[in-house]
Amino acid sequence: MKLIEKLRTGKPTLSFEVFPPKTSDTYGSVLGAVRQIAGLKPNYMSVTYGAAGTTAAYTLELASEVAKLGVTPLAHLTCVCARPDTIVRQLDSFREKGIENILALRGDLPEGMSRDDLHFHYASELVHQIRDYGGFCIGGACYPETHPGSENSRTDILHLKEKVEAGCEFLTTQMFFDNDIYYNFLWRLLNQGVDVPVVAGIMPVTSATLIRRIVRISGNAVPQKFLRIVDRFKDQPEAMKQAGIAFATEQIIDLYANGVNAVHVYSMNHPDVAEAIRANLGSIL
């Protein structure tokens, strides 16, 4: 099923992200986690694509497994180290497995590689190729707190508009911890005429180490309310986990209450975290 059909129903949706293993020796455990999360019957599950396409085969296998489990898969596809012909081969593989939904991403530039080495400089170029290939529902990524490579927020929005005009049918945000930032982002998108569904990406922060790493890498704004939670429970792993799940649940409920129907949870291959959030939402869904 094409995801855009699910996202335009007006009903609350909940989806989870999983990532493939880097090596074959952990494939079994990852597959087990995928099956457990699929058992929660989310509206769809996304399967990430390793840096420079290093997990392409596993992405295909896991996305295919998700479909067999009765859940709609969303396969990530990056183009930073790809050529047009390798993208065609990947699209052929997706089509053969019956995968209809792709999250089109440029991907991070590998160390030692310059932009001059790239065939694809922007995700919008990948979106163009997938659209011309035909048969897929195409999604893209967006940054409520502005892409780190953009000059400013206005330029970032204009690039997103180009991506949508290229054929991107929905957007999924990077994680954010302050819903007001997301609401303001939606307003700025609409002000520029970008009106595709924008799925809210939520990361349940279940350890103090994780939040420090997130802030260091992404520079996300973290509300004082959550910083106080981390300070109070940072040395109590189980309490921190429970508090992080509760905070993420509160974010999600606020989003639904304000008319945001599509929420995507970065569950980090943790079925217990996905299950706890699904249970907390109960009748809301």
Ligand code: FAD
Second form
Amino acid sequence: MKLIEKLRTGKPTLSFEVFPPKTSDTYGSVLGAVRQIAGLKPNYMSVTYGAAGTTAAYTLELASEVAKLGVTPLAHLTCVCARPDTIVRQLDSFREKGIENILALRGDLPEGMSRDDLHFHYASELVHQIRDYGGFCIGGACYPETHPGSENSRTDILHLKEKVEAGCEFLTTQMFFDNDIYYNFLWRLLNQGVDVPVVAGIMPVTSATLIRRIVRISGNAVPQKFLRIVDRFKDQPEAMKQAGIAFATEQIIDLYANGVNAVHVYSMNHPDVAEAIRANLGSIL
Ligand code: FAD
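Structure of the form predicted together with flavin-adenine dinucleotide (FAD), given the form predicted alone:
Below: every chain and molecule of the assembly, starting with the one above.
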């Protein structure tokens, strides 16, 4: 089923993200996690894709496994290291496996590669190619706190608009920890005439190490309320995990309460985290 149809029903949706292994020795455990998370019957599951295309085969296998388990898959696809013919081959494989939804991404330039070596510079070029190929529902990424490589938030939103005009039917946000940042972002998108569904990406932060890494990589704003949780529980892994899940649950309930229907959880191959979030939202969904 095309995701845009689910996202336009006006009903709350909950989805989870998994990422493929880099090597075959951990494939079995990742597959086990995928099966457990699919057992929670989310509205869809996304499967990430390595920027350099290194996970291409596993992304395809896991996304088709998700479909076999009766859950709609959303396969990520990056273009930074690709050429049009490799993209066509990947699209052929997705189509053969019955995968209808793609999150079209640029990816980050791997170390040692120069921008001069690239065919694709921006995700909107990939969106164009997928749209011309036909038959897929296309999504894209967006950044409520502005993409780190952007000049400023206004130009970032104008580029996002180009991506939507190229054929992107919905957007999924980078994680955020303060819902007001997301609400403000939605308002700025609408102001520029971007009115596709914007799926809210929520990351349950279950360890102090994880939050440090997130802040270092993406520069997310972290509310004082959450920093106090980290300070208090950072040396008690189980307490930290429970508090991180509770914080994410509160964020999700606030989103639904404010009329946001689509929530995507960065569950990071942790079925226990996905299960806890799903259980906390029991009657709400
Ligand atoms: P783009 O939309 O191309 O934007 C990148 C930057 O270029 C932005 O600053 C934008 O403002 C600017 N830009 C766009 N068009 C133009 C233009 N015409 N002229 C000048 N500047 C322009 N990475 C992976 O490797 N694998 C994944 O599976 C993956 N999944 C992700 C899922 C989500 C929901 C998110 C938010 C990110 C994901 N990423 C993933 C990370 C993503 O690849 C990086 O953040 C990357 O740096 C940007 O990708 P993009 O698709 O947003 O790029």
